[in-house]
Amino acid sequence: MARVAREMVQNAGVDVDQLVELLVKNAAAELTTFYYYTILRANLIGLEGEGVKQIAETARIEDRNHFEALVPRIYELGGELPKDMKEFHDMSACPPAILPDNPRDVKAILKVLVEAERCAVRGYSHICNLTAGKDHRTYELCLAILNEEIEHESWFSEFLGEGPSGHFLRLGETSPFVGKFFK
């Protein structure tokens, strides 16, 4: 644990235990989303599904990256991940992105994907609001994740015909905002 880091966050008025709990729940959401997106992506087949598959894959990999980026901050603040994977899954900040009853219904899969992203946007917006001006490291990390989650939501909502997003598929690089936390 980074004692001074935790102390500074606490002295800035942040309930560090609450923050750690939120970070762990969001880490659980990222890892479980990575798992469920693997299943969803595998079922994106046919002419309609193949058009969405690469975007779902990018979001899937970036969600894994979000998990990897959150873990060090959890431990820096004195937290830890649960020892039991089932417990970790069940504490997820977002509901599971489960394959719809009809696995061939691409629109239903897109609805699952966009709702998962919307949950993530809400969660990271909340953490950013809690840490803005108080916990610079957590704020910067969660803002980077939030930027990627907003792009994911935009991609999937565009496929649902909710309007143009102005965002484009990433070429060659994943996690352009979160990547700096791996260097």
Given for the second form:
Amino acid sequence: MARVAREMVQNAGVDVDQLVELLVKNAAAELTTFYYYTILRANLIGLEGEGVKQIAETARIEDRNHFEALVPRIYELGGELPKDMKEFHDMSACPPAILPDNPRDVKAILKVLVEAERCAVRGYSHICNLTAGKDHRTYELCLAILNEEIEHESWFSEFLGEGPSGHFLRLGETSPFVGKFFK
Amino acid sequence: MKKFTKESLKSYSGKNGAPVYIAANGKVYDATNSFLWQKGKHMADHHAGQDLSPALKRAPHTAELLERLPLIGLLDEEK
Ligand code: HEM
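After the form predicted on its own, can we look at the form predicted together with its partner chain?
The next block holds the full complex; its first chain is the one shown before.
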């Protein structure tokens, strides 16, 4: 634990235990999403599905990166991951992104993907609001993650045709915002 | 529709296997089967069995998400 780092956050008026719990819940959401997206990606096949596969894969890898980036901050603040992975799964800040009943329904898969990203956008916006001007390191980390989650939401939403598209697929390396926290 | 008071709502906190009921804006919802309200706790901060209208104002979502849950009653906000 980084004792003074935790003290600074506490002294700034943040409920550190609650913040750590939220960080662990969001780390659980990232790792379980990485798992569930693996299944979604495997089912994105055929003329429609193959077109979506690459963004699902980029989101999957970036979500795993978010997990990697969150873990050090959890331990710095005096938290820890549960020993039991079943417990970790069930405490996720977002519901499981389960494969739809009809796995050939690409639109239904896209809806699962966009809902998962929307949940993440809500979660990190909240942590940014809690930490802004108080816990600079958690804020910067969660803002970086939020930037990537918003892009993921946009990709899936645009594939669903919810509005005009302002985005391209990721060019260059994955995690352009979060990369510095885990490299 | 069933009527609840703040007092009667308290026994639906999700503790010790009790059902998980949450109230906001005068309506009572059943969150027992919600993944995000397990054991009556939501996002490290919110507890079932009470009127959460003030807390909802600080949430990163509106009351629209409550419509995902079964509406089971009305809260008498006076008592
Ligand atoms: C700081 C406060 C809160 C945070 C950070 C928070 C966060 C979230 C998040 C991230 C979701 C998932 C959204 C999605 O799927 O896109 C959610 C869902 C939900 N929240 Fe909250 N929330 C907060 C407060 C509240 C309060 C006060 C209530 C009750 C009045 C509430 C009721 C719900 C309900 C009913 C759902 C949907 C559950 C389901 O789909 O099973 N939330 N919340």
